[in-house]
Structure formats: C-alpha cells, structure tokens
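Encoded as structure tokens, the following chain is the form predicted on its own, with no partner shown.
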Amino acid sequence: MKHVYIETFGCQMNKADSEHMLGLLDEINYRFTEDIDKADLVLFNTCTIRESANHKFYSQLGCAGSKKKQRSKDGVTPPLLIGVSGCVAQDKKNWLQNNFPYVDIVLGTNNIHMLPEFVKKAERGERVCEIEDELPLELPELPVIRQTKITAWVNVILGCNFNCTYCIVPHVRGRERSRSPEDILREVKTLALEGFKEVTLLGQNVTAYGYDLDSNYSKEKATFGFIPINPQYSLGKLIRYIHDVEGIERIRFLTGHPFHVTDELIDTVSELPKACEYFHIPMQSGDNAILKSMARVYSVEKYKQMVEKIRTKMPNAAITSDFIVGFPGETEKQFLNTVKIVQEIEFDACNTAAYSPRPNTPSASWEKQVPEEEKNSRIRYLNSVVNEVLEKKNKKYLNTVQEILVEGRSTRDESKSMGRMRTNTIVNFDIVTYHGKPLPIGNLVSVKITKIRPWALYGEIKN
C-alpha cells in the first residue's frame, strides 16, 4: 500500500478533478493522505487562471523538490514522485520539464483518465509527460474517491466554446464537450445510495450542457456562443432529468455564462422544489465598452434583463458574480460603472479580481495596461462596496427561520456546526443535539438567524 498526497489548487472543476485522481490512483494500490510526509507520491492538480495560484504552485513544487532530494540522501525512505497535472501542465509541458528535473509526471487536463499508467512508468524510473490538445470523443468514465460525505461535484461538461480575451480556460481546457445524460443520471443515482444529499452540476461554462450534442451543432455556430431552437438536451432538461432521484434532497450548477442563461433554465429552477434557487453567472464588468473588449458577447442591459426574469420568478433568488478590475484599458470612469452595477443590482456575493495577463490570451499583450497600484486600489475599493451590499443584503434573514443542510464542523469556529442555505449562504450554530440526539450531518434542518456577517451568518436551531 502506497500513499499520495494531492493538492488542488483553483475552481471547483479542479477539485472533482482531483477526486477522480484520487479514484484512479486506488485502483493502483495507493491511497490518499493529508500528510505530505507519508506520500509516496505528490501531484499538484494547478491553476493557471490567476498568477498568484501559479507562485503558490511554483513555491509548493520546490519544497516537494527538496523533500525528493532529501530522501534520495537518506538512503532508507522510499524514493518520493512528483506528478503536475491540470491548467499549468497543460499550458507549459516543455517548461515544467526542462527546469524541474525532479518532476516525474506531466498529464495535462484531457488525459486524466490515464494517470495510473503514467504512474507505473514513473516507478519504473521513467519520465513521462503526456499531453492531450482535446477531450477524447467519448468521454471515460472514471472512479472517483470524494472529499466530502454530503455535498458532491458532478462533472456534466468541460471545455468552453467562448474566447474572452483574459482567458486561457479555452486554451488549457478545451471546447466544450457534455457527458451523456444517462452517465449522470447514474452518477447521481450512485451518489443517493451513498447517501449523498446534495449535487452541484459542473462545467467551465455549466449552462451550455447538452448542446454540443444536438444535431445542429457545428464547430462554425460554437465559435460564437451556440443556443439550439427546441434543444433536445440542455442543462434545464437535465435538472429534471436528475430531479426526482430518491435521496439527494438538494441540486446546483456552476459556473454558468449569460448568454445561455435560457428562459428554460430559469423556469426549471423556479418550478423544481430540489432545484436550488441559486444562479452564479460572472459579469466580469459593468461597463458595456470593457465587455466588448472582453468578448463577453453580452451588454450590462442584457445582464440586467436576466437578472430581472430570474427575481421575477424567484424573488429570493441568490444571484452571484465575478468582477475582474483594472482591465487594460479601463478607466476611472469605467470601473465606477462597475461599482454602480454592482451597487444596482445588489448581487449576493461578488468574486474579485485584479486583472492578471495570462499567456496565450490576446489583452495580455495590449497597450494601456492599468498600473499594478492602481488595480489594486481599485479592488480594495469594490471589496468594500461588496461587503456593504453583502451586509445590507444578509440583514434580510435576520430573525428569519432558514432550512439548513448540515455539512460539518465550522471552518471559522471549531466550536459550531455549518450548513448551508439553498441560496448557498454558510449559516454557521452552535453543536447542539437535536429532539434529543446528536446532530448528524445530512440533514436538513431549521435554524433561526441571529446574528450577520457580510460572507457567513449565525444562528439557532430550531427543535
């Protein structure tokens, strides 16, 4: 028995990711462990989205290095392997291996499937980097190992057919490419037998699910975004396709794009009482000139529109986004009209970011570059407007009775217990039985809220 110690670094596409990993490397006799001292073998599943998740890989994969260096010393210790994996695998193979020697394994985001064979080549003493420009035809179906006992991430699309300028996802990931509905559905069969409660449906671009597989598709139409007329397959169809599965009590989708934020998709949500009334689809700007340069292939007001059909339906509808700021060429005057969107709209939660240029995007090399002191002054600024929308938002609940699903411990304070709403708010109370029996995590409950804060808020159960 072997063991292997794995860490992810960025989306939630990256951690299923590494759950199938996980799955893979079992079948081969090796096990996963938390301490990096105890493994065998060390991969880090990376992100090449934001610069600073690559100076932390890049920090982490030196300390492996001298770990590796140091057990080849001692002549006792089992020899250590390192493996990369993920977006940096895939954007720089050449790079990794000609100035970390000490690397064994490079597979990029397309050829998971084949890690336990790159591994037993690397016992063997071999180098091996191997490295996919596409998603196989027919995606495999892979084992999985999960890190939670509750909540589970169903992968249901990869890639992504749009070509924002900031961003490499296309580049390292692929086009788009959806699983069967059948393999999902006995995913998350599976997942209810293990006594999963929750799922969330995964994808680059989530609400694209299913076109790629209707008849009209063509590579021509999905160059510029793709919405088939009466779509056989499509995410709302496959959230009532999923919906009535005995056991899972709760389901989500993420991360999804505006432009396919269908009507379809909106009355799913609205009609389905397992399907959780929660949308996060990141704007990125509120200025409809730095969209376009952005190749967003929407405008605030059609942003504004869909958030409008969404409230209408479901008035307590979470909707959550994602702002990059300091974009090149943005000015004063255009990040303020990010501000103000964010401010009108009054989103449930923001991701920020200040803009980072990635290679082999086309804005990493374009003139008007914002200043690095000014983007960071600039989202210290929308930090705080997001916190002050967050608090004026979350004052709402309080007092309120919400429906909890337990999940563990709480992250913030060892002491209590958290869960979260089906709008996605942590909700974090004190360990406490429940009609007489200790809380166990899984179920829903009811939990009155007493206190706020603008990212979790506190309370009580209610027996």
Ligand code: SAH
Given for the second form:
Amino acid sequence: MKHVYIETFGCQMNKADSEHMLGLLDEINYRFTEDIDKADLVLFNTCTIRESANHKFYSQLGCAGSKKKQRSKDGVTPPLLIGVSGCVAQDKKNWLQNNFPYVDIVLGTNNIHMLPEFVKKAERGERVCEIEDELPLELPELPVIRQTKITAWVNVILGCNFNCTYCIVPHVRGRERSRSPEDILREVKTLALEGFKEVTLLGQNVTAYGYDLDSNYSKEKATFGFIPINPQYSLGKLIRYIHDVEGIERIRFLTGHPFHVTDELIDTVSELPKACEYFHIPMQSGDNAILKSMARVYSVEKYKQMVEKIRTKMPNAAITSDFIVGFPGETEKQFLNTVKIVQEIEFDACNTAAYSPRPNTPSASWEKQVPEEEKNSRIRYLNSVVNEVLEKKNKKYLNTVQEILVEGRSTRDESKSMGRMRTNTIVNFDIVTYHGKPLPIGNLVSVKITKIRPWALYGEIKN
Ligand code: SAH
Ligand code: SF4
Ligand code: F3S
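Moving on from the form predicted on its own, kindly provide the form predicted in complex with ligand SAH as a structure.
All chains and molecules follow, beginning with the one already shown.
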C-alpha cells in the first residue's frame, strides 16, 4: 500500500475534486496520509483566483521539491512523486512543466478521471501532462473518499458561462455542464445511507443548474445569464427532486449568481423544510458603473429587489456576499458605494478581496489600475465595516434558541463542540451530554445563544 498527501487550495469545488481524487487513488491502493513525510505521492490541487493563491502554492511546491531531492540523495525508495492538479495546472501547464522538472504529473480540471493512469505512468518514470479544454461529453461518475462525516459536498454543475471581466474561472473551468438529476439523487441516497445529514450542492454558478440539460438548449442561447422560460431542469426542481431522501436533514447550495436567483428558487427554499434559508449570492460591488465594467449583468437596484424578495418570504434568511475592492478605475466615491451597500443590506457575512489582475481576463490590461496601497487601505476599511455590521446583526440571535447540526470539535477552541445554524452561522458550545448520553455528531440540537462575535456565536445546549 502507498500513501498520498494532498494539499487543497481554493473553493469548495476544489475540495470536492480532492475527495474524488482520493477515491480514484484508493482504487490503485493509495491511502490518504496527513504526514507529508510518509507520502509516496504529494498532490497539490491548486487555485488561481488571485495571485496570492498562486504564491501559497509555489512556496509549498518548492518545499516538496526539496523533500524529493533529499530523498533521492538519501537513496530512499520509492522516490517521491509530485503532482499538480486544479486551476493553476489548467492555466499554466507548459510553464509548470518547463520550470519545475521535479513535477511528475500535471493534471487539468477536466482530466481528474485520468489520475490513476497518470500515477501508474509516473511510477514507471514518465512525466505526464494532460490538459483538456472541455469536459468529456459524458460526465464520468467518480469514486469518492470524503474528508467529512456529517456534511457533504455534491458537485451538480461544473464551469461558468458568464464572462466577468476580472475572473479566471471560465478559462480554467470551461463552460457550464450539469450532472443529471438521477446521478445526483443516487449520490445523495448513498450519502444518507453512510450517515451524512447535510448536502451542499456545488457549482461555480450553481443557480444556472440544469439549463444546459434542457432539450431546447443551444450553445448560443446558453451564454451570459440565459434563463429558459419554463425550464425542464432548474436548481429549484433539483432541490425538490432530492428533498425527500430519508436521513438527509438539510440541503444547501453554493455559489449563486444574482441573475439566476429566480422566484421559483426563492419559493422552493421558503416552502421546503430541508432547504436552508442561506443564500450566498455575491454582489461584488455596490456601484452601478463598476458592476457594468465587471460585466455582472445586474444593477444595484436589481440586487436589492432580489434581497427584498428573499426577505419578504423568509425574514430570517441569511444573505451573504463577496466583494472586490480596487477594481480598475474604482474611485474613492465608487468604493464608498460598496461600503454603503454593505451597511444598507446588512449582509450576514462578506468575503472581501483586493482586486488581483489575472491572465486571460480583460480587466488585467486596463489602464487605471488602483495602486496596491490604496487597495489595501480600502479593504481594511471595508473589513472594519463588515465586522461592525455583523456584530450588530448577530445581536438579534442573543438569547434565542437555534437549531444546530453538530459537526464536531470547534477549530477555534478544542474544548468546545461546533455546529451550524440553518443560516450557516457557526455556533460553539460546551461539550456536554445530551439526554444522558455523550452528544453524537450529526445530531440536530437546540442551542441557546449566549455570546455574540462577528464570525461565530457561542451558546448552551438546551436539554
Ligand atoms: N461565481 C461566483 C464567484 C466565484 S469566484 C460569482 O459569480 O459571484 C469567488 C470569488 O473570488 C468571487 O466572488 C470574487 O469576489 C473573487 N474573485 C474572483 N476573481 C477575482 C480577482 N481577479 N481579484 C480578486 N477577487 C476575485
Ligand atoms: Fe467568475 Fe463571474 Fe463566473 Fe462567478 S459568474 S465564476 S465571478 S465569471
Ligand atoms: Fe480557485 Fe479554481 Fe475554485 S481558481 S476559486 S479553485 S474554481
């Protein structure tokens, strides 16, 4: 038996892909190890959304390269194999091959199913580099070894048909391709049998799920924000289709685009008990001119209408967002419009990032790039506002009793358990017995919220 150490960067899609790679490697007798020194294969599943993500990977790749050199010097056999998959691999195949002679495998985002074959070749001393531009016509069903026990990622749509002018994702993940509802249902049923309680349906643009499966679909139509009239398949329909799987208590989805948040989806979430009232629908900017130059295809007013619709049906729904500051040409005034919208909408959480020019994206070569210092000072200010909003917003939970799905030990405080509310907010609480027995993970419990922090809440279990 051999061992693989896998380092995953980036989004939940990458985490899900890593779990599939572990499943594929298991079939050729590679088991996961947390100790890089015990590994026969080190795999980097990479992200390139911002330059900082690339840098994190390069420094770790360098360390792995030194380990490999050291092992061959010491005559340790078998030697260490190094593989790179994910979005940097997809984007920089030749550069990786030419500049890192110690990398044995470069595997594109559309080639995951070929990993066992590549590892076998690398074991024989070959260097393998394979990148496909598009996914195979028939989406392969991949084996999986999950790294979680209670909540599972389920890929439902791959790729993105939008062309936001800052974003490298369409280039590295290709066009939208949905999995069939039948395959997804099968996976969710298996998860339920394995004891999972929550599924998160994943896609770079998950709210466009199913439109490409429509018999009326054509490639020309399914571009930039296409919504078919009376779609045969949709995210709302998919949630209904998997809703009654016994054992699954909660269904979530990530990441949505405001353009595709339809009334049907909002109704579905508000009607179905297992569908969580949690909408991660990034807004990116609070300024109409910037949204236009980002090619986001909605305005501030449209976004606010969407928020209004969600909150009218579900007053307790969480709406969370991502924001980019320092997009090329963003003036101080336009940045302050973003600050204003965060305060006005009172998001339940926000990821903020300084704009990072990406290769193969239009805005990277635009004039009027905002200086780094200015971007950094804007992001510091925005983060302080986000924290104020969260602290204020979370106060409403104080002394309320919330339904929590227990996930395990708290990462912030090992002496506590943690779980999430339906709105995805993390709650930490003392490890106690529940109805006289040690509290098992995977239980839905009632927790009274006793302390509020911007990114987490604390509480006490109510027996
Ligand atoms: N599909 C989602 C976002 C996926 S990318 C959407 O449309 O909103 C995840 C986040 O990374 C984005 O929401 C954006 O805020 C950030 N991001 C993407 N490209 C970026 C760039 N070039 N610079 C800084 N942040 C970026
Ligand atoms: Fe990137 Fe835009 Fe697609 Fe989101 S919708 S993945 S930001 S191109
Ligand atoms: Fe990063 Fe690729 Fe996800 S660029 S954010 S890992 S789709």
